[in-house]
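Only one chain is included here, represented as structure tokens and corresponding to the form predicted on its own.
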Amino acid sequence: MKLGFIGTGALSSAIVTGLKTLECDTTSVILSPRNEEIAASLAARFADVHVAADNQAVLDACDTIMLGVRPQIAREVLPTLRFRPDHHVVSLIATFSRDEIAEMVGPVKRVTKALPMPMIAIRQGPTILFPPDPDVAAFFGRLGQAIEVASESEFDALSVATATYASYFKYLETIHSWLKDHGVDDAKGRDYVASLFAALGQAPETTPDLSFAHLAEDYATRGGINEQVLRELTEHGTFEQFRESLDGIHRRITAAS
């Protein structure tokens, strides 16, 4: 595979970093010069990563092209490029449908949507793919977990989950801040919260037969402190409001695509 990137932002950088820190990887990578600082940094770090003179040079040198340009400029950048019918285009642009991307890349017959996570840089986390493609699944499977989906509506629904990162960290920050207010050392509190939730995150994998609802019940011991916090948050409508926020993100994603 000769892998090229049109658009060299944070996500493209994470993919290249995850790939190139694999033992014995020999994939040739060509980057567009769009983000000169990121592209130069990756080329300096990895011997077989190079920066092309322009976007067209990326296409001319590669057979697999990952699109990482911002949605705001994709419509003006992509139609100006000369794609080949034998190119395999993998779009990382979440807000464009597969059909919209296919229209912009002209004669290309093989177009896949992919949504990896930033933690792909350390080869963790899922990447959703549509339509199912064995080559793309194998590629992202080396960098975490590849999840192939059967429809674009399913892809859009799963994409909504990625809107929850900041809220998750705000949840942790609230606990950490409360600990500091009650005399716990800043670094010690942060380490404790990070370690605690890293361990909790293993529960779904170690008990795959239990639903998230069952896990919540198991951890909410009757009359215990977990039950109290869960009850109070539920009574305040916290989770219902959270669900409404997910509905709003879903409307935004589906309207855009």
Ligand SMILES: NC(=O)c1ccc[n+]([C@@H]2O[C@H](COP(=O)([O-])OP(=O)(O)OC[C@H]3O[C@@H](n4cnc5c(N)ncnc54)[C@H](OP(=O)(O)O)[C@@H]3O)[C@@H](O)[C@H]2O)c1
Contents of the next structure:
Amino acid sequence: MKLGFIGTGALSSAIVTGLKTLECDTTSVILSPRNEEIAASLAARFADVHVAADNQAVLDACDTIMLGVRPQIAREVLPTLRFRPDHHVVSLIATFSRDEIAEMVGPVKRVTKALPMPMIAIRQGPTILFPPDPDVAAFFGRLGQAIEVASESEFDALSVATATYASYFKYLETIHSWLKDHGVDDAKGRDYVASLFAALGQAPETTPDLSFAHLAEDYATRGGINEQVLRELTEHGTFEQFRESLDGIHRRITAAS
Ligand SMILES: NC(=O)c1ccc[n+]([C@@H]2O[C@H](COP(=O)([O-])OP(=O)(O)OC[C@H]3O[C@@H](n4cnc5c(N)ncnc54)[C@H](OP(=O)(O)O)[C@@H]3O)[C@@H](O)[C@H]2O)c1
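What I would like now is the form predicted in complex with the named molecule, since the data block earlier showed the form predicted on its own; can you produce it?
First the chain shown before, then all remaining chains and molecules of the complex.
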């Protein structure tokens, strides 16, 4: 595979890092020159990673093209490029439908949407794909878990889950800052929270037959401290509000596509 990236930002950089830290990877990677600093540092760090003179040179040198630009840039830039019918385009752009991308990349027939997460840099986490494609599934499967979905509506619904990372870290930060306010050393509190949630994160995989609701029940001993926090947050409408935010993201994603 000759893999090219249009847009060398945070996500493209994470993918290249995950790929090129695999043992024995032989994929040839060509990066578009923006962001200049990120592209240059990836090329300096990894063999077989080069920076092209411009976006068109990426297309001309590669068979598989990943689109890692922001939506507004994609609208400006993609229609000006000469794609070939034999290109395989993999769009990482979260808010564009497959059809919208297909329209912008002219003669290309094979267009796949992929949504990895930043942890792909250490080859962890899922990447959702639409439509199912064995080559793209094999590529992302080496960099974590590839999840192929059969409909764009399922892809859109799964995409909503990716809007929750910042709130997750805010949840951890709330615990950490509370610990600091109660005399726990900053680094010790951080390590404790990180280790606690890394261990809790294992629970769904180690008990695959248990639903999340069941896990919540299991951890909420009747009359215990977990039950109290869960009940109080529920009574305050925290989880209802959270669901409403997910609905809002879903409306935003589906309206955009
Ligand atoms: N980051 C994530 O976790 C994540 C997750 C899922 C999906 N996505 C999607 O991935 C896409 C990229 O996100 P990102 O977070 O990687 O954004 P980003 O860090 O802003 O990267 C976008 C890159 O595009 C470059 N660029 C700007 N104009 C360009 C042009 N004319 N030609 C080529 N490249 C150009 C920018 O370079 P300059 O810095 O020089 O402007 C920047 O490096 C977005 O569409 C987003 O929806 C991101």
